[in-house]
Amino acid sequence: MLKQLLTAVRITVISIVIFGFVYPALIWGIGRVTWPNQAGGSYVRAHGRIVGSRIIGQLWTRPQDFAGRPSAAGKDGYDPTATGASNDGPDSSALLARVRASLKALRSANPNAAQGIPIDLLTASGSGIDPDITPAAAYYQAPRVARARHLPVATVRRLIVAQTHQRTLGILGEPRVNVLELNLALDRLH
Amino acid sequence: MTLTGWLQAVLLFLVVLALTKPLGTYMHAVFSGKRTWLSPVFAPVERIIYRFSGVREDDEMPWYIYAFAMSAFSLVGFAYLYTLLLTQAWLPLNPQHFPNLSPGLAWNTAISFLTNTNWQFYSGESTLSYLSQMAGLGWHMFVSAGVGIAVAIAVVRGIARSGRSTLGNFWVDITRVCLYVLLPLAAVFALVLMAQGVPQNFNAYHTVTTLEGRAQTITGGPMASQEAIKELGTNGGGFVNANSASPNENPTPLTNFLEILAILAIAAGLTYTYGLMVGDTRQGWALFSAMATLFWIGFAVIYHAEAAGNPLMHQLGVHGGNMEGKETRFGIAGSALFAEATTATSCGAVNAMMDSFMPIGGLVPMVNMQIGEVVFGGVGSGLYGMIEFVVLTVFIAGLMVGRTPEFLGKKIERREVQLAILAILITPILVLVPTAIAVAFPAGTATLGNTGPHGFSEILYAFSSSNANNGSAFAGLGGNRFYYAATGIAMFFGRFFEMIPLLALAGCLAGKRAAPAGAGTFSTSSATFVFLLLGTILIVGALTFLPADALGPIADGLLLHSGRTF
């Protein structure tokens, strides 16, 4: 029985050398030549700087640009160090005085959207910094961000057209469009 | 519910199908100490591991040493991190500077991670140090689903032997399933999900300005290499509170897909590995098929249920399927995979949150759960835990007809059915009594996220989730003393008074001699016996939790279809 406890704790120790420490080192090693960027966080750079990561979301709040979907993640939403959900359950008062509220806002913020809010514009994502929006969410919101870039609807609507991811291999996930790309690519226009 | 919807899960099930031979027979080779092709990289590894800790690799145990090993390896590996995580403050790789754990989350972590559970009350990306991550939970990760492995491969030793009373070598067998199957593919999917965008890196959280001119905290990590294994292994431990909702753990649809296989391959690999070792693939593949019989039942209800969405948003105008708590990118149908998947497993893992999920969605993991992880289940606990259920069923089989039953050519006699009641009755006792106390005490009920029947909701979840090693849960359930102790109890029951009455019952089998089969033997590998199989699992399981779940999540899905919030 002693030679037992002996055995596991020099496996104990070994192991943790094998898949504690050159396991991921390996991985990291690799990933420095092979994916710097990716490995690094997929920084996202312009006007000569660093503005985000492509993977992450971001609070947008201008009218000027796409905006994302409600968030629970931090104090203000799009904390990635306090990533995570509201957890209201389906029949919360809670969830449905926010689904109210934001409806309200959205309403008076696109008074001028052909047609009714796509969900995901009311639902806060399960991780509080999800990157993307529907394309349907993006179309919503497109009359608004004309108006106040001075540009042409069908202008903004082509880009969003351009922006759109599709399912993978046509079936894998949904279509999508990253926010932060988007506003990217908006503000090139000019 | 759509088209697309459908594929992604057939597409799915075909990959997993077409996986379980090559796996399961690569797996049969390793435990049989055959040469297989990574053998010139990892038996030079595997020879200096045994000089190290003085393995001895012929020497056979009976089941008492291999249990008594199992867990010895397992106090060690819980002491270890416990120390860990109470002392990272004054160790390296912690950029973030975080404090060192309290006592109490300390203790909740470290049984969590031990049994394979990897519950999270502790929030990853603001608890932890990088050290602590990989080299702590990172190494859990992989010898937790190590030793559940080796568990259900000495079980099926004991039933394929024949008048040998013992079960192989723990050592060896968790040496092998470690090096042979959890490194390799780890180290690959690692490398796929890094060029999806997982990172993998030791900088510093890193602030930037967005273009609005908010500051913004990137955080970083190890990712890759932990998600990689968190998925293999059906450990289901996020390094980020999210888990893998988060688009750091889970970029993109591809990454979801193959993470959703990564939790189902090894699991349904095994059940190749099993009908391998009995000499008769029949018997896995019919496992296999009571297996995926419930997984479509399961992922159709949760799909269906999501999809449909919710009558009070309708009420309000809003068109369309449940995205509270969902991902743009994965959807309804790749929420709804994910989520039957990792609770049909012991993983865990969860890419949307399931406290919002609709009442009827949410049952399905809680009885997934409850019935014990058989569908697929934990990579080893899932074969030895469908194991229970096969004795139980050829017992019942055994008494409809009058005869003794056998099973695969061994009489199942007194000593054998007690011991698999006592691993099964294991989990109603540690699910419902926890639940019970906790709904009596203010602590129980201080920290729920929600009230009425979804409150209670997340108290039955959590029990379920940590006796049957899972993970996941409602997370609006916040953690307190109360929590870290009990769903830490339930957690260690749940583990390991299920694997030791195993062991026992394969030393018992080992121990018999088979009979060859004559005209009367029931076969277990027939259509009608999965059928029985599968009628044990959901009445053992629908009878012995249906009250619970009844004021849970179906008076829940009652009272919301009549309008009533709370």
Second form
Amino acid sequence: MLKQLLTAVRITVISIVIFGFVYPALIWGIGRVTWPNQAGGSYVRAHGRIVGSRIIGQLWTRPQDFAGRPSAAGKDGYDPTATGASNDGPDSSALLARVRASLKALRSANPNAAQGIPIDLLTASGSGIDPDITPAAAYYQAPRVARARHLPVATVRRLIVAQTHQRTLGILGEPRVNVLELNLALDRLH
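Could you output the structure for the form predicted on its own, given that the previous block was the form predicted together with its partner chain?
Below you will find a single chain and nothing else.
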């Protein structure tokens, strides 16, 4: 019995070392060598400083900026260390109250919007930190952003078209606009 116990302990220790330390370090090293930007967080720099990440959404509150999806990550939202959905079901009073508040705020902030409010501006993503919105969500906000930046709406719409990423490999995902990249492109216009 002692022989079997020692064998089990050895296998456990070896497994912990290999799968808990060696394998993760190897994968991390391969990632750092082959995709250094992505493995390092996909940080975006502007004016010599980090302004965000291409893969992590953030809160945009200025009227001259496009807003991203609402966040359910962390106590105050947009916390990349506490990602996850709210887990509120369709009959949840908390979800209904949050959507109603978002609806009211969006209508107030975007009085010149011609279409209905896209769902991704009302509900959080599964991760709670999605950096992208649908093109429809960007077009919905275009009149507000154009007015705040003193630009023609057509110019802002052309920028949305230029910043729209199509489906990966033509079949995966949906067309999307990275909010950080779109706002930085707008900043470059001035």
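Residue numbers count along the first chain shown, from 1. Remember, it's a predicted structure, so these values are computed and weren't measured experimentally. Note that the rigid core is defined as the largest set of C-alphas that superpose within 1.5 Å between two forms.
Student: Rigid core fitted, then: does residue 62 show a CA shift of 2 angstroms or greater between the two forms?
Tutor: Result for residue 62: no, shift under 2 Å.
Student: Is residue 15 one of the residues whose C-alpha moves 2 Å or more between the two forms after the core fit?
Tutor: Residue 15: C-alpha displaced by 2 Å or more between the two forms.
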